[in-house]
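We begin with a single chain expressed as structure tokens, specifically the form predicted on its own.
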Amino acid sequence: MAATVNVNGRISDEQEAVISVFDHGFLYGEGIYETLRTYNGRLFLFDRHMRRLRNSARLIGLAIPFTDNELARQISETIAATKLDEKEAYVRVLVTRGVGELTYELKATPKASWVIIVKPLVEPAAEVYKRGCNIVLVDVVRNHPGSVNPMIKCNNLMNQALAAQQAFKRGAFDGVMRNYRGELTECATSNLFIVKNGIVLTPPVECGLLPGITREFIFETGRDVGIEVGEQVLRDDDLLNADEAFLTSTTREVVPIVAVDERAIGGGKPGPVTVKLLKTFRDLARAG
């Protein structure tokens, strides 16, 4: 679908978007990003969203050059030069490090760039919803936090984005990751969360991963509903031998998995806990 795309405040249509090859986002992958979605027309988590674009600026060594109401007021602009069509809104914010010549000298790039692309949200089939989907487990590692730490919610995306595409050829929703230590972290798309007799577990943050928005939620869901929800150092086994299990993300809420490497989990089908938590997840978000 037709994006509409500002660039360091200037809206156009996706063709006419360009930013320098001299960037250093396009030339090192030095930036960062978040993605956001609208539900009945608002930006949702939008504060936290925020907080983690900040995070890992902060991490880079990166200046943000705006407020978050000045970001705010920005994608509000875009999204009205957007033809949405009544539908919901899909938002991509990209902070690099700017154009500057081909040195890692920080000196070299004095004023970040920006970009905001726009366009109507395309959701999961409501068949993945209600009969679920198969993920795998993939070979390729989540990156060391000692290399390029997965807390950096970066451009530079090779390592999900391998991962994603082994996943895709063996005709998968997704694949999961492991760290170094061979613990499971997260999906390369999506956070990964198992149900065992009725609670809740997902990876903590020390094995290597992005703390997702929605993951965040999800604690707070499961305390609405009064199931508990906690962080654990989960393994294959773990994963192969749950009750229920789901993965979550901003453009995908809550999706059940009932087959991992066509091993089916649990009965084959999404589980009570994690269709409570689908329900409740967008009862929240869509009264804003």
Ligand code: PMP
Given for the second form:
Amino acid sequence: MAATVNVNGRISDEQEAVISVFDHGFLYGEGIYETLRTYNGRLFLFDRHMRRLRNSARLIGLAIPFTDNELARQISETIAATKLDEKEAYVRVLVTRGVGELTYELKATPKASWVIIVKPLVEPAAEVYKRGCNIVLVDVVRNHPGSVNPMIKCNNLMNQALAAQQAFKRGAFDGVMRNYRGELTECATSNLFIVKNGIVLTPPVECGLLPGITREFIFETGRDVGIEVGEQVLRDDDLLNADEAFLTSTTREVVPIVAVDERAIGGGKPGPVTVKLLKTFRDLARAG
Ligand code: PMP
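Follow the form predicted on its own with the form predicted in complex with the ligand, if you could.
After this comes the whole thing, all chains and molecules, with the earlier chain placed first.
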């Protein structure tokens, strides 16, 4: 890993980047984050990521200590200090409660901490897009929205880490979590879509999931090419009997799913709707 890190405005390489053990991000997982990437060196959908970051902050009562423009400048400076070797940049922005006494009292942490991590973006292998990936249904339940709301893109990633680790143990690319009602929500690190009779469907945010930026962009991508994309409550059978399925995330774009729990989806090959959306998504993203 060749990361460059900006901690509260101080840029250094990864070995020198430090944060206090009394930071409540470390002590209590009280923090939020965003993962962005560049296309042709330019941050993709920066404004939408900022909107989601500010919404996450609002949901935990955290004051973001910078304007969007200030953050954009700090990210640019951090990217400029990174050896990218012609690759696009992976950018992770974290904001935490800050350093303070061992108490949940908000007045103990008057100043938020922030960190920007930049490294060369590692995209999934071309094979993953060509052949598709296998996923599994995991038994880790997605956080109840009344507990730690999945709307909050939260640094406390225990829910997703346990789900992903269960999936990896079973040799899968990602794992789908259900909510407390048994409805499908999303994968541990991405949003989930199915295609049935030419219509693209994804669970509504009310099911308890992260409103992915790529997910949102897929609605617009679909509109551009005349593919209907909508929200619908989905259950195991909807996924297992889908014509096609795919997952989306900032760093992985649109990845075809060709097997769930070792059962083939869509004949075990990436389907035409998925392939069209992936191509259109990439064309739009690269055009900026
Ligand atoms: N759901 C979860 C739980 C995630 O961690 C991610 C990746 N950030 C996503 C969905 C996809 O979101 P986005 O398209 O904004 O990267």
